[in-house]
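In the block that follows, a single chain appears as structure tokens, in the form predicted alone.
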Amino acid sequence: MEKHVGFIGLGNMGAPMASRLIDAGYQLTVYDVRKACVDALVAKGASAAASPAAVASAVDTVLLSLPDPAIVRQVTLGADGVIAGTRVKTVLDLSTTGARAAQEIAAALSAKGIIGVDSPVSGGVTGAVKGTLAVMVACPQALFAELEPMLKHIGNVFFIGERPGMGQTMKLANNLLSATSMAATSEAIAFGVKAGLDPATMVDVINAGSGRTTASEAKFPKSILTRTFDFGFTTGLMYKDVKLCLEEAGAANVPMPVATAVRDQWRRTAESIGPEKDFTTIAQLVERDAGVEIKKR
């Protein structure tokens, strides 16, 4: 495929992914509503565009990394959106939108002769910087073969299936588990601290035993025990992902009572601690409820 691509959405995840593509020799035309984000990529050699439509008039392939389904719809299908571009043939959405939104957007793009690729990513800001994200791609098999060499620069690439929405289903299942491990581990550690246990010792034991999760392995040692709460993802986005998962499960008639409780805990965290706060601050909500503090002794 051509090594000139478009990239729209240069936030915490998009900027490092776009930067890795530049480092790999790709020419980028970029757009973001925040000028500072665009300027940072232009300083690395990217070209700035005035709108999503302008990006899609400059390149055949456009990648999106955006925060929620409403913004993805606006950027792709709006009056000055990607769909109004004169050159674009393929749109890869790296965002988390849910299967139904992915299907709706792909159908609208298809009516204009554009292929929508459902390709969410997982692994957080650290994974985006290091190029170790899980990239979950749903598109025609032949197109996947063309896109895989580019996507390998941002992570480990998985072919999920050919139908739009399959990548989103995989991503929401993954994020439900991540969200659940954060909520449950916070409660388990707070329970131990209230009983007099050292939280650092608890984390060590859990990581040596059957309770080990990504929360105990990485998030607690790096961002909770240290009280920095800076892992790189927000409570609002995690709540959005779990809420989306439950909506999709409801549409598929799959009961999720555990996920319902997890969603409610993330909603409380976003409302009480703040939707822009780091998602590791869910531990602060649990601490407040339990009357303890989880920190190194």
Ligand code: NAD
Second form
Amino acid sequence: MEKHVGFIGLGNMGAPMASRLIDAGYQLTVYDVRKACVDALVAKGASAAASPAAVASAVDTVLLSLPDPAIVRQVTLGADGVIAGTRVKTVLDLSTTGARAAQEIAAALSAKGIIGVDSPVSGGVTGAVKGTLAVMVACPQALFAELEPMLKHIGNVFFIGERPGMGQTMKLANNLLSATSMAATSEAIAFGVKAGLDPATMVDVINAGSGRTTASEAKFPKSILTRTFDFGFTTGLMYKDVKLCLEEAGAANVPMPVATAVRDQWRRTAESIGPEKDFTTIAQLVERDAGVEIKKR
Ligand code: NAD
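Right, the form predicted alone is done; let's see the coordinates for the form predicted in complex with this ligand.
Up next: the whole complex, starting with the chain shown before.
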């Protein structure tokens, strides 16, 4: 595989992943609708392209890190999309889109001889910066062997299976747990604070006990107890992930009553706090409902 790849979507996750590839010696051709994001990568040595099609005419492998399935569909299959590129052979999607979108996009790309790889990631902005993401790849095994050396620069690479969408199923299962632990930990801490407990002590105890999750280990100490609400993922995207998980589970006849309650709580957060707000603000919704503030004493 040549060491020149395309990268489309340079947001919270895309920018640090693209930077790591540059640091590892890859030449990057990049595109994003936000000029400031492109300029930041160009300053690190990337070349800017005028459209997704232009990226896909410059390289044989294009990576995507975009918000949702509709945008991934538009960027890959729409007018001036990656599919119109003259050189592209592989489109590797790092976004969270759900298995059905991944399958549909892979089928449309394959009609043009392009392989669609789903490779969603987990581990947040910190993982993207440090190169410690969990990378969940679904693609033909031979292609996996070619892609793995590059993907190792962004994290721990897992081969999930050959069928398009398998990586997405893995990712949605993971994010359901992440979404659930944030929602439930917010409720548990608000419950204690209302009864007079110190939230920082609660977090320490939970982290030494059986309630420990990434919410208590990372998100509460960094962004909620400090009141910075700046972990690096939006409420709108978390709501999208749980909603996608339920849609896929519904299509597969897997009842998910817990996920249904979790989805409703994320919908309320996105609607009442704002879809662009950091996802740690789910604690603010719970605080509002409970009439308490989760603040370090
Ligand atoms: P983000 O909104 O910060 O970044 C998305 C980028 O895509 C933005 O820079 C935006 O300008 C760009 N974009 C939007 N429409 C575009 C278009 N039509 N053409 C080109 N660029 C376009 O989102 P993010 O947090 O970086 O997440 C990206 C994906 O990764 C999402 O699918 C998300 O669910 C997933 N994800 C995020 C995290 C996280 O912690 N932030 C972790 C794992 C997975």
